[in-house]
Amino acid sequence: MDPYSESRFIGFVTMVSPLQTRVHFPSSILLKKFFNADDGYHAITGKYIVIEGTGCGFLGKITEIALPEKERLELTESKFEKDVFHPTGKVEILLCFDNYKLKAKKGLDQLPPVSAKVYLCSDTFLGSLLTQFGVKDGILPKTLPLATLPDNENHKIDVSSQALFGRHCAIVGTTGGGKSWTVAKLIEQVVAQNGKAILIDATGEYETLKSNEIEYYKFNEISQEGIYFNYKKLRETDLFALFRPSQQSQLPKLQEAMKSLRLIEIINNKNTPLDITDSLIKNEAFTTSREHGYTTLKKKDTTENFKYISACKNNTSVYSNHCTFEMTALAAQILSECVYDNGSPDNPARNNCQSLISRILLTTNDRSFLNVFDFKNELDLLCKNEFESIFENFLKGKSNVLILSVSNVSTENKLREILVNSIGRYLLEKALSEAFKAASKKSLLLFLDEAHLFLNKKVKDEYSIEVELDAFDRIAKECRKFGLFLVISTQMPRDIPRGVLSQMGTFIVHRLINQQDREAIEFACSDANKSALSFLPILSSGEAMLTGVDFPMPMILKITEPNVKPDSNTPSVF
């Protein structure tokens, strides 16, 4: 493979600067002979070229071609057909490579000399450079047949899986640019490589992918494909987001109520004989509702409360932030917390908590919330697919991909955002406990579709405390070394927090028209300079710029169509 084939010679370097390199084309005929459909020299703008150097060569991209002023003024249709013109071009140097090993070098430690020969880069050589990206210590990683060159779909491009996913990945582009097909293609490759991945499907368009290797479940649906997230896997902050307590008067009562209910759960579930303190609390303070069947803890005077404090010290799990208690008893327990030190009812506190109690009762009895979080412990019989058990079976089983659809989940009171954040936090805790890092276990890819709907979200109203839904922010910042790799897909990168975008090591950028979106990508990825970004608004459907930490240069590729396509077509207007 000779990158300096004389048959592809097109010109000489005439000017070199850190920002750009100028090339003189001795004859426009040299440019014409490479194209069948269009003989005009303007057709090679955006093409890759190779510049010969001493010891190393340079790969560049033609960003502009123009005629000298004199020839431009003399240009006519008849002369164009007969005369030879002498165009000049501007070239952006992307990387340098070793002339002997033909391998890309990290960084650009020199520039090409003036008068160096310039050649069109062959597809084969360009593909070989791309395959080398991500190779470390001479160990060849698994490669994925992901794309082709835009002008030569017969030339397949294999991309290193480690370079693509190893530092998290972002797939961005406007509607219709090809993001969904790219996600489907990556899922297809996860199956082909026998990997493990979870896809959170925001719109339901990936239901077409379900197969023997790909499991598909829907939240807020009572069927064989239905799934729910047991509320006992939530955290206190999730309940703060759901119930929105005010900072001063309602939050302390809510926290005390949850602590009391956790104590009831702990004491009732003990298998060993109770000690004196636990026994006294159970016999004297536990009250069971005949109508509803739940148990609350009745707060009394200061003397009796010393027993409660002592019981809490004996059972330190009451101070955890887990929701391991009977949710149906929460509203009643808040009323029990509203007492004075002498045990008499604290009516002002009860009045202050009435709005909180109303929100709790409305939320825990709303069918949309019940189908998602199972506050009444009834879905075990109706649905049977609890998220944690499904996930554990998925990790142990032969399936490669688990798709979780949240398209049926209501956005009322931020239910969908809280659910997706809870799933993200569950996986975050799993990763930090090294569930995906051990040698005997597989790493996990976490795909988040329509990420702008779930990232950078906060729950707050005029009176309540602010709760930040930041599980995926933490995954992006903390979980790479623990074997959990994030892949986000979004049409609005400007709405993704800059801290998250800065953690993305690889970008697959489809067509982007909005200036703010392009600026967000430019900020997050140093390799995506203004010259490369200038091509983004004119990319066709399926084409994308691939750039990242392990890719020495941005490249425009055409993503190969997936075998099974997602249902992403826009409905007909008429």
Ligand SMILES: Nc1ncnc2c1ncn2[C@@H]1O[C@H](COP(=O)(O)OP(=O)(O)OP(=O)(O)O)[C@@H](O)[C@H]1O
Given for the second form:
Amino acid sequence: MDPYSESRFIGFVTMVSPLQTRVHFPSSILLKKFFNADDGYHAITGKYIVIEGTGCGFLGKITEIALPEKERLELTESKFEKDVFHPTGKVEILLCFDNYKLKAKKGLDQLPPVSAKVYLCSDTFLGSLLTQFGVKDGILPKTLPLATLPDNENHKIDVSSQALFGRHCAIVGTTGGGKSWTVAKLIEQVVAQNGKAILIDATGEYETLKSNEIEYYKFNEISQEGIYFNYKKLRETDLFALFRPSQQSQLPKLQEAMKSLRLIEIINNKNTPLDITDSLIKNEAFTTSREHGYTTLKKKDTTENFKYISACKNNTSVYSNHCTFEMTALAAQILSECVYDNGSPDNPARNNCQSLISRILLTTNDRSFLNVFDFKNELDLLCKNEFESIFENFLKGKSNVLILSVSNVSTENKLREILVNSIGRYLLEKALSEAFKAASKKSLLLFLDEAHLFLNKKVKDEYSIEVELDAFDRIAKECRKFGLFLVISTQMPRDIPRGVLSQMGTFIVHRLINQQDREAIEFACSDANKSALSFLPILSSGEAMLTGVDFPMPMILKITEPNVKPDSNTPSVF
Ligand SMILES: Nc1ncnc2c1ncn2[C@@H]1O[C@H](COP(=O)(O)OP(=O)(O)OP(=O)(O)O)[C@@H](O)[C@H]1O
Ligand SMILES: [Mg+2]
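Having seen the form predicted alone, can you show the form predicted in complex with the ligand?
Now the full complex is given, and it begins with the chain already shown.
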């Protein structure tokens, strides 16, 4: 493979500066279509070229072609066909490669000499350079047949899977750019490589992917395919997000109530007391009342309160942030907390908590909340699929991908955000406990489509405390070393917190028109310089710029269509 074939010669380097290289085309004919060469047009803006240096060659991209000022006025078609025009071009040098090994070098430590010859880069050579990206120390990584060259569909490009996913990956682009198809293509590759991935489907468009290797479950649906998230896996802060207590008067009562309910659970679970303190609690039997199917703890008088305090001291797990208690009792328990030390009702406190109590009652009785979190412990009769057990089986089992659809979950009161955040946090905790790391275990890829709906979200209203839903931010920052890799897809990079964006090692950037979005990407990937980004608005569906820490230069590719397409068509208007 000779990158410098005379049939593709187009011109000479005439000026070199660190920012820009200029090329002189000795004849306008060299810009014309050359059917004997393999690439159709010889030189047009956007094409890759190679420059022959001594010892090493350079790969560049034509960013501009222009006619000299004085020749412009004389331009006619027939004259242009002949020799008489002398266009010049600007070239951006992308990388240098070894002339003998024909391999890309790390970093650009030199520039081409003036008067060096410039050739059009052949697809074969370009392809061979791109496929080597991400190859470390000569060890061939697993590569994924993911894409082709944009103007040559026959020329396949394999991308190293480690370079692609190894440091979290972001897929961005305006709507219709092809993100969902790219996600489907990547999922296809996860199956082909026998990996493990979870996909959170916000719109239900991935239902078409269901197969033997790909399990599909829907939240807020009572059927074979339905799945729910047991509220006992929630954390205190999730309840704050759901019930939005006010800082001053409601939050302390809510916390107190959760503590009491946890104490009830502890007492109920201690069947055989082991030591003195345990039996003390058991025998000191708090005044509990069981009404309407749930148990609350009554604080009657001062001595009862002392018992309560000492019981809490002996059972510090009442201070945990878990929600393993009877949720239906929570509203009533808050009322029981609104008492004075002597046990008489504290009416001002009750009044203050009224709005909180009604929010709790509304939420824990609302059908969509019940179907998602199973507050009444009733769903296992109707739908056997509890998230944790499904997930554990998925990890152990043969299937490669678990798709969780949240499209039926209402966004009212941030239910959907809270749910997705809880799933994220569950996976985060799993990862931190090294569930995906050990040699015998597989890493897990976590795909989050429409990530702008879930990242950077806070729950706050006029009076309530602010709760940040930050599980995915934390996954981005903490989980790479633990074998949990994030793949986010979004049409609005500007809505993703910068901290998260800068954790992304790889970007697949589809067409991107909005200036702010382009700036967000520019901020996140320093090596994708301005001129590479300037091609983003003119990419067509399915074309994308692939850039990242493990790729020496940004490259524009056409992502191959997935075999099974997601159902993402916009319905027709009429
Ligand atoms: N790799 C591809 N090759 C050919 N056509 C593609 C490709 N990817 C996407 N398309 C076309 O673009 C359309 C939109 O793609 P897709 O649904 O993936 O966009 P999207 O970026 O996910 O949009 P949205 O932000 O609205 O979800 C597809 O219906 C398909 O016709
Ligand atoms: Mg989409």
